[in-house]
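The chain below stands alone and is given as structure tokens, in the form predicted on its own.
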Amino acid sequence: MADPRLDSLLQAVPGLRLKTDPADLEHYGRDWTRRWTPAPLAVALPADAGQVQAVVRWAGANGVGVVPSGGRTGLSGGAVAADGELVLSMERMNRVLGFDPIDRTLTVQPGIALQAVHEAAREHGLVYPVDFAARGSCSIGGNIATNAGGIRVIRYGNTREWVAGLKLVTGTGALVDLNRGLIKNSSGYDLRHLAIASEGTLGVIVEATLRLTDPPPPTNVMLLALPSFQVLMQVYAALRERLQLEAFEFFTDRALHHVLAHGAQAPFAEIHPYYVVTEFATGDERQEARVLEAFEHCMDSGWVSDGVISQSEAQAAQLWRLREGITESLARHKPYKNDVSVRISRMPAFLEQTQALLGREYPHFDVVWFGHIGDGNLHINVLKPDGLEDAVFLTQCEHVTRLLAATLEEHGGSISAEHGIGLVKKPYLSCTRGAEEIALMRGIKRVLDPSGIMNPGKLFDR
């Protein structure tokens, strides 16, 4: 162990799980971005809060920054230690600390993976609501970090309304347990909001008390295909006004071709330029009609070119990967990434000029759509061409950024609407957010991480 600033740290933490190999530098020092060469000072795997406690105090003391990390399945650099920075990773507290049948509320440790958390409330059967395609591997404490949002926002909203309380480890290494579980509490400020979305800026989530609900209805799935892509919102109109809407999600004839050459089944014998995978409640016969009802209104109003429903949970399955394999599909072409948002209102026109837009900018590239449009969630991928030298590709691609985020602020949108800021949306926050408003965000840094050693260079610059 060369730097012997982690002999102070082993001897300020008493039987702290540290790496240092190459190849672990590397693994834990990025996210799913690979724009930056990892290059941490070492991995520091803590068992309990008061590892990440005493970690906290020894960073502070040394000047070395801390990046927080989960699952590391960002996408905009939230991860990335680059700066020799050491890296606290969760993985190790990963364990279901309690359910309370009463307040139906499942208190985890972070570096729990969300398909855990669902399978933990179902086995007191109830569910954990937020979901998306990265449930495996993405942990709850990055999850709470960016506020993720997933496929089924229509109906049941971000992370943030899932979080009944948090334990956080601020940048002075003091432990706040933040609203401890209550439903009603108007106390002062809620600062375990603050905490949420925060891209660990402002402390370590080490403890989150989740919110349970009552399972679903039963569901089923329909696969529509679109003719033109100015219909979109005329299909979600129709099905939201007849449907009890779970998710509304939308894809482009280039999402399935890559889909479909990763493996998933082709749902109709001919391609359509745009489609729609929606799944709704049903159960009953009057059900059942409305659902026959508003896919032949979209198709006697000439907004749907075809269709398919799912006759079994196997079906349904196959229709949902059309829609979630498309990141994985995408990931050999190292796409970059655009994640924004606006309100539902204003999505057919900010549709209709960033159509214009991209298919201005980006004459060559394949430019693959998909996104939460129930929500107001956009997600743009675009490939590089092969070929094309990487910092070429990357200049492009930040020139048409920046154009997009002036549409975003035309429209009051929201540059990151769940991946957060990290690194690569940095330069684009004040298209979101006001001057005054970043000021304040950064006063609120300085009183929750007075060294500035939370995942420094995050969100914005000190």
The other form holds:
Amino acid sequence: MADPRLDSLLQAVPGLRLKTDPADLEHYGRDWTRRWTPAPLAVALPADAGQVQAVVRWAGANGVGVVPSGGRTGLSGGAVAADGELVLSMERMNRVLGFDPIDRTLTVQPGIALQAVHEAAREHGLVYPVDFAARGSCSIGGNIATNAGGIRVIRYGNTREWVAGLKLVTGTGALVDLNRGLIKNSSGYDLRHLAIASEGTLGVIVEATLRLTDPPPPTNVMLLALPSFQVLMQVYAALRERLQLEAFEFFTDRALHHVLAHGAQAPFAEIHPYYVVTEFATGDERQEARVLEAFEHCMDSGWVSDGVISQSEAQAAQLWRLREGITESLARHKPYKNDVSVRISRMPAFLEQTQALLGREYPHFDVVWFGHIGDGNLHINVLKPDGLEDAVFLTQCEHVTRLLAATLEEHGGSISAEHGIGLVKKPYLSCTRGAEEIALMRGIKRVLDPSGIMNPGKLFDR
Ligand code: MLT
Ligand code: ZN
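Form predicted on its own already given; the form predicted together with D-malate (MLT) follows:
After this comes the whole thing, all chains and molecules, with the earlier chain placed first.
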């Protein structure tokens, strides 16, 4: 074993599985961002919470940083290990531990994939409603550590709403049982919510108890073509007033262009500048009449220029692919990603200002807009032109992000809606959080992670 520290780790944690092959270090040392060169010390794959505690204690005693690692589908560099850290992969801790039919909760280990959680819930006739395109690869531990959102937030909220209890190994190696699955618990600070969205900086999630709910009513999917950006929120209001919406997502012609180039099927004969994909409850005649009435109202108002309603599950999946396939279709262009949010009431003014800003600052770049517009979350992906050096591209994008951050501050928005701060958004944290608030966050970190070993350099510097 190359590094002598690893011998001492194996002595401290007998039976711990370790990986040190260069290919493994590269694989486990990065997430979906491709900006940093992975350089972890090693990858530890604990079998249980006891081993996690022992690894964290060893890391504290030896001053080694620990990067908790799930499916590494993150987009902010939260799971990157580029500085000699020990990657703590949860991939062996991936089981369902129990289902409680009275509490309607599922208790799972952190390494389980989101899709496996969906399947386990379905086996009991219930659903875990948080959902997004990376469902097959992302892990529930990572979802909790970033408070993942996704495509059904307008109906079900973020991951936070579905976490009834958590077990966390703090930066001192202590194992704490947070909230114990209770619905009502007015007994002081709710440390569970501190752990949610903490991006592994306070400890490692080793178990989660998730709330489940009833399956949704039968739904249908509709794709709408819009002539302008300005009408987007009007269409949302019109649909929300008439239908029980499960999702309301938008994308531009540029996004469609890339998804079609990636193999999806064109929805309309003509190209339109903006599109909405929406899912809503249906099933009886009354609801179907309301769908038609909503559609006609939008057409008559000039807000919608074309539309298609799915006639089968296969067609619904095809329409969803136009939205869900965007991230994958852009990956080869090394996109620079913004993931911002404002209150929905601020959206029209924010969109207007942002559109002007990006039009002015990015005249020659392919800028792809899409996102969960119904909950105030906009994704802006700027594609790197072929031949342009990575560093030059990055400098230009960072310059524009500073301007965007100022616009967000003006509208009381957030620099990270759902991807987390990680390494990527760290320079802009102060546009979303005040100086006193950041000082409190640092203080909380010092209490839970006094040696500063938990995911060092993520969220903020020491
Ligand atoms: C999505 O909603 O598809 C992703 O969160 C956005 C992205 O890839 O930038
Ligand atoms: Zn998203």
